[in-house]
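First comes one chain, alone, set out as structure tokens in the form predicted on its own.
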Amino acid sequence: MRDEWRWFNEARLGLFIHWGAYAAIGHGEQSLFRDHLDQAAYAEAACRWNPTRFDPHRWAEVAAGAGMRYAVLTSRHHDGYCLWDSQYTDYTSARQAPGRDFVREYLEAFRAAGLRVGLYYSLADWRIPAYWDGPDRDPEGFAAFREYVHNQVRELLTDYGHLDVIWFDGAWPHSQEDWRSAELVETIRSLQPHILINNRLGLADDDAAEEGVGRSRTLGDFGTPEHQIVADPERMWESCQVSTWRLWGYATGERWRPADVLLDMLVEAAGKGGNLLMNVGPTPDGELPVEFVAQMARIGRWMERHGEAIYGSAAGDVTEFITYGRQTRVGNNLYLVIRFWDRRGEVRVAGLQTPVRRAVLLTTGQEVPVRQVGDVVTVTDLPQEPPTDLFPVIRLEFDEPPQAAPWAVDRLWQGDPARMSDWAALRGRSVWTDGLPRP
């Protein structure tokens, strides 16, 4: 990993912001296509959209308060409406009703708050017939549209200062050869060599279809599993997730996921060695929904106390722990994130081969007794009532990185099942209760 990218693995939590003229419709970010709206009527409504309550400093305050370290804003989504003052189209927030360059305002506010900044850019533009026809049916039209795309990316990377992330989307149904994505990457590297580029620049001919819609193995610095948390063993990765049930852009009537579910996604991603990019769809007026602000405040309070278990964590699934919760690891410390506090006053962890030196209930800061017999570690004298309304955390300290016993290297339903045979044989080998054979 390049040194200038280490911040990404340290950050672990970022803010994804899906916001544009579609917010005024209130059916999510893809309503133009999914509701099959009239193109001209949609454009007229987009040009009238004027979010007078947009305050990027407030957005940045909420993000920082939640413990987020970076943010990514949709500069242009699939509907083609641009949130910056582009010289290549008048379909922008700067030239229509708002008269404001929202991208510039966002970047200045988030930088001032100490967060790293990124921009999302969709290669797709659903207004343009050549996008749908593609290079085979309309080679001239698609070539002109592709030049427009490349010009806009160059514009964002030239006129808006230092960016930490460029986050592409919308490559479907065209290949990276169609988009000339390798050429685009070369341009990006020449303009901002330090920048992180995601993996959604279209499939190459030798990419497997299971990589998903437009996700490539051959281009991009980090993976982007969507609506799921799947580790990428070959590169950095972040899981992008909604804070609602499904939609990314603002939607009236959408249901909100509770804070513990959102926090669990963060812990799972960190425990697998990746980031969580938590999405919000601001309101048509430009405010963060009150439900989101409330959930982020709860997560922020948890992170103030327990952030050491998240920031800079490595994959921490050292041994079996699913009956209690999840694990993260930082250096020689293993963090037990307790999703299910059983009020028994102790936590038992089997399969830890490395000698444990000390245990601390991180939630209260108190050292707690710990004993280890063989590969079984038991933390005792814990309060019966959970010490936080979210997830208590226990820090196990070792003199070296903790390792699992041979049987616990793999999880249940994984690995060589014969490794468990001797354990089962301790009872005996017959189906009878005592394990002894019957004549």
Second form
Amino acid sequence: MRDEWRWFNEARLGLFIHWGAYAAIGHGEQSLFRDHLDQAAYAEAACRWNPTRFDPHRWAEVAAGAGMRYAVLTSRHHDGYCLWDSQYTDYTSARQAPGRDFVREYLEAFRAAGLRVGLYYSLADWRIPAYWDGPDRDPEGFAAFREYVHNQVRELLTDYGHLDVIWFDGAWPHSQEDWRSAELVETIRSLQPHILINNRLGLADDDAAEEGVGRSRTLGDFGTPEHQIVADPERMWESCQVSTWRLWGYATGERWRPADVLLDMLVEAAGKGGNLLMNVGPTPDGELPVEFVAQMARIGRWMERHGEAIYGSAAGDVTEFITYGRQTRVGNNLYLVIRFWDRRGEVRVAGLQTPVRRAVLLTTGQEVPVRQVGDVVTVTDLPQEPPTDLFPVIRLEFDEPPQAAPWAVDRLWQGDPARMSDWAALRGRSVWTDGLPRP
Ligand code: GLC
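Taking the form predicted on its own as the starting point, write out the structure of the form predicted in complex with ligand GLC.
Expanding to the full complex; the earlier chain stays at the top.
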């Protein structure tokens, strides 16, 4: 991996911000299309949208407090409204009611808080007929629209300083060739060689249609599984997830995922070797919803104590542990992130054949006794009551990278099932109890 990209794997947790004029409607970021709104009325309302309480320093403070290391803001979503002062359109926060360049303010505040910064940019612009018609039906219109897109991307990469991530979306229904994505990538690289580009630049003609969102297998530095946490075998990846149960943009009547569900998404991503980009849809006024702020404060407190199990961790599915929680690995340490604390005062992990040197209950910082018989590791003297209302973590220390016993290298429904037959044979081969003493 390129050296200048290492921060991304270190970071593990980032903030996704879906914010735009649609926040005022309060039905997510795609209301224009999904509610089939009147285009002219929508544009007029967007021009009047004027969030007076937008304070990106406050946003950055919440993000940093949650232990996030980077952020990605929607500079423009599918509705085409731009949050920066673009010279290519006046449909922007700078030239309409707010009279402010929100992108610039966001970038400055987040950088000042020590966070890496990214911009989301939707290739789609639902206002423009040529986008819908496409290059076959309207070659000239589409070419002009594509030039507009390329110009805006170049503008963002030229006038806004050092960006760490550019996050495309909305390539559907057009191909990589239609968007001239390869050319766009070249431009981006020439302007900011270090930048990370996501994989939603449209399908190549010979790509099997992976998904409607146009995730390319051939272009892009990192994968973007959405609403799911699955490793991308070919590159770094980041799962993007809503912190509510529904929409990315602000919505009234939203339901919020509890803090343990949010934390579990992070741990699952880290446990599989990827990042979590956790979304928030700020209010029409420009504030982070109070529910989100409260959840992030809890995540932040947990990260303060347990961050070493997350930052820079590698996929940790060393042995069978799924019924208790998840595992991450950093160097020779194996972290047991325990989702279900069963109040037995001990935790038993089977299938670890590397000798354990030491165990620490990270949540309290205390060393705890550990014994190992064969490949069964038992950590004892643990408190009955969970030491945190989120997930306690135990750090198992080894002198070399921990290895699973052969039977436990694969999970239950994977691998060669015959590896378990000797284990079963220890009891015998009959369906009868065969000589077990009757009670
Ligand atoms: C989907 C949605 C879009 C959202 C994005 C985030 O592609 O169309 O609204 O911004 O996911 O990953």
